[in-house]
Amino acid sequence: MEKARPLWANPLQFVFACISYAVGLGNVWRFPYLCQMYGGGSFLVPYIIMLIVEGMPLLYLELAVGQRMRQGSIGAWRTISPYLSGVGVASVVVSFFLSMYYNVINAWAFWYLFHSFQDPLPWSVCPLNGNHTGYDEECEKASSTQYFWYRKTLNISPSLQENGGVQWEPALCLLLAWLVVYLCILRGTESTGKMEQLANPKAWINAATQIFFSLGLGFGSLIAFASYNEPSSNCQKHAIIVSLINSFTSIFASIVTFSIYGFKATFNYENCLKKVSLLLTNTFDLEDGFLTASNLEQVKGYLASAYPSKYSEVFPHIKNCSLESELDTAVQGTGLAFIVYTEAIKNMEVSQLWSVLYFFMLLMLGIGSMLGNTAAILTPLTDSKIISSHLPKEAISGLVCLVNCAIGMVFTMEAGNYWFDIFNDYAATLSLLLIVLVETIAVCYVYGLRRFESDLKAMTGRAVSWYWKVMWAGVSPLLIVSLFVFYLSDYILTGTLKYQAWDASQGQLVTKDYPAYALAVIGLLVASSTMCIPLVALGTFVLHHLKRGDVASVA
């Protein structure tokens, strides 16, 4: 007798699980960056439009497919058509790639959390050099927060070619991160809980991309979650709720981020003014307190004309203090999470408390997303009668976590951060766009939109409105094709792909070309998931014709 499928205890539990998965680190470190790059509040116009025409319809589609088919991604698309099994396989492959590197962020968050209980915070001051005669040279050229990130946390190598060894502290934190994820999995389903920029096409492209990836479309996680729903659940309402909460969180995170940007920029600007004023006061024997922010530029001009030789000696040490340039500095990703935020935190009152709260928040966001990623892998595996008949769910979950953790050790090496960037930039982008495009076409034109509409009405007792049908059948697929063409052409026009490497002698990032083997890995990452769709379809076609041939020969 077939085992009954587990169900969520109530619809609220399912919604919270979807929110926990969708609201992730991208809301904190990607959306604020895009707002700053594309006109601040005006970026909300393309963002909200893309939410309406792309985000909500595609989220509803995936939830409806999972709820209707009541299987993980592979089984759901195989039910629609045997030739579409590769869509589910591609989703699992992409989710596997994501799980390999994403949990490293949680490991770094654990590392910073543990160090947050020190007084003073270890990234607030530069360490002394070997002779104890001054501060470390690399730290002085960079900053204390950059030094702690690149040297103490990553111990980063000068280039991708110099892999170095595994760093045992991040490796232990990665083991802890995977242990936490595994323990959460064991508890089961019930516990997973400026306006001119509008004319810039890149603002619209990035708004669409942010909506697409923030909701986690194409990974199979949403299909997996929805497969544990009661068939009569109102997945339309759930899709709208999750989409709106996800977007509200992004906007709220931007408000907080811009507050931190402002605090950091003001602090750095005032600190710069103090250093320049002190240097000029000591060099030219000026009266203490004479130099202010309002007269600094005027006095500098006077000193340069009155004492040209003396001024030229100190000129290389005079920094150009500008509040506007500080505010215009746009950072995203790990640079925002582990450098910019920590630089602001170290200057706050009771900095240890804010640091603990901040990194605990990062962990909650990261682990919530990880549970969704692993669900996308585990649900198709546990749905498979061949695998589940030989191994219990606990063993399957343990093996998946163990394999991911073992491969993830690559990201704890000295060159691990460079490999992290490769996976983060190339493992999912084109693959997910292709997966969701095929999903939409499959539902509307293979399974049939009218048939799918009648299924939803039979399940939920509610008719599907014209808005959802228009988006699924026309607008969303055309938008995905546009995004796919944009990214493909962007990769081609970029030429030789480059990466940012840390130069310890300069205390800053420098641009370098990827070596040939790294380009091969990038190509393999993109191809290994996207090729699943045509290869599985071809394999199914061949097997089907072979079986027909065998039947004909027997007859």
The other form holds:
Amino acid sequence: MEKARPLWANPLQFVFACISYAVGLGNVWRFPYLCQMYGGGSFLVPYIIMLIVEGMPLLYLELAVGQRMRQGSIGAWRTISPYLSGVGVASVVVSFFLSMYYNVINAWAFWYLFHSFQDPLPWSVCPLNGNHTGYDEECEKASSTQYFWYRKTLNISPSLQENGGVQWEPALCLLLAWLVVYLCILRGTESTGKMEQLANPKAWINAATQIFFSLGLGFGSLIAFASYNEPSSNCQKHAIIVSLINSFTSIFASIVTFSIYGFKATFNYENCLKKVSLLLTNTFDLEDGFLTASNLEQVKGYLASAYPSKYSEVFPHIKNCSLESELDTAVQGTGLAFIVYTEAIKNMEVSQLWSVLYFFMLLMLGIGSMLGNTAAILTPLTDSKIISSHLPKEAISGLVCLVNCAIGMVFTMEAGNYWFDIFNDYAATLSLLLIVLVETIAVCYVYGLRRFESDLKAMTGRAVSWYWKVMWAGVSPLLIVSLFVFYLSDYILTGTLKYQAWDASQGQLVTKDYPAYALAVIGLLVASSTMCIPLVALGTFVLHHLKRGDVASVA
Amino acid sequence: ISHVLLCNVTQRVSFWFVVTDPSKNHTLPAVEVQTAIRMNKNRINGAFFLNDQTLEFLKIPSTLAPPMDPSVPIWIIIFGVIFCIVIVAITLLILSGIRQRRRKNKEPSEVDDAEDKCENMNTIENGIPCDPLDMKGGHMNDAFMTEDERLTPL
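What would the structure be for the form predicted in complex with the partner chain, rather than the form predicted on its own?
Let's see the whole complex now, leading with the same chain.
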């Protein structure tokens, strides 16, 4: 007798698992950045159009495939066509790369969370220098939050080449992060479900990309989740719900992020004015309280004319305070989450409480997405009879977590953040586009759109509307192809790739070129996942030929 | 009031001062005054109801108070607590999983024994386990039983 496939306890659990997977850190730190770069509210137009035209159809497709084939990504694509199981393998490889580096973010969130229980918050004050007469030099040049991030958390080296050793503090946090992930996936995936610039073509491309990656298409996680569904569940409804909730979360997160930006900008602007007033008061022995925000410019002009020599001495130290320039600092990624937000939090009342809440939220988002990633890796492994007959489920999960944790230690080295950026930018981007493109073409043209449609109708009892069919067969593949072509040409035209390195002596980021071996790693990352598709197809073809050759020779 | 000499008056509240020794009638050197001020900064601040941010002596950089440094960093304590909780939870889950699997392994072995018995008696049909057919005595045909009971007893 065949063992029954474990099922979600109820459809709500499945929906929560998908939402928890799709709503991740990208909603918090990528979407608000894109909104700011591409005209604020008007970015919503290309975003929503891409959501309807690309996001929802592809999400529905992946969920339907998983629910119909009732297997993880490798098994599902093998059922569609044996030559296409390479797509599943490529998905698993990309998920593997992602889980390697993504959990480091959770490790950093743990680090900040544990440090939030102090008064004052450690990133709100600079440490003192050697003889206690002033603050540490690097901290003075940068800011206390940047210093805490780059020096205390990462202990970053000046460039990619200088590796340094593994830092034990982030390594411990990474270990804890992997233990927490292992704890959640131990009992199986089913237990994880408890939650312009319009004319600018770049805005449209970035909207398409954001929808694509924000929903987590192509990793095999959605196929894995859906494979544990009852065949009769309404995956069309689920696809719409998940994509809408994901987008609303992004928009909500942007509202919060923009108010944080405003708070931080105002605070820093007022601080800057105070510093300039203090400097001028001290230099020219002015009356205390004489200089205010309103008369600063006038007084500066007067001083420049009355005491030209003294003024020219002090002029290089006077910063030009501008609210606009503070607001214009658009940041994304780890810089937003760990520098800008912490800077805003440290100035709030009861900052320890806000800090704990904020990093707890980041952890929830990050771990939710990690569970989806590990599901994408584990489901094909536990589905395969060879592996699951030798090892129990707990051991397979433990092995996967252990291997990922060991490799993840690379990101806790001094140069680790630079390798993190490499993985973050290149491990998933191009490969995913190709994977989803092949998925769509496989379902529509290899398996057959009519056959898939009748399967869905038999499975769920509902007909598939013409809208989905048009999107699957025509619009979405065309969109993906154009995205793919754009990114390829962008990479080729830009020439050598560059990265941002932290310069401790200047207290800011500088641009540097990647060394040759880093470029090789990037190429390897992209190639190892994309090459799976043709290689496995070729291998299956050769195996078939050999089998047919044997049969023919025997006959 | 004497011995107060005003000079170099500026708009902000600031002044130069010299310390004289009345017995020897000369001004004390600056270095001595500076060390004295450095040692007693707190008392001077208190006398004026000011602090290091609001009262500054030029050329005497104030030493900043080092932040409180507990012997064991607080974050390690919290880390240790959460680490232990997670390890305990993982161990519990693994142990309960092993216990469940041992229970499942016992059940199929019992079913296997019964099936072996059935095979010897050649009474397996359509994969139905023989347990319900393996009666204690001979074969009872329920139809005859009810017939006898319908007859009125004498």
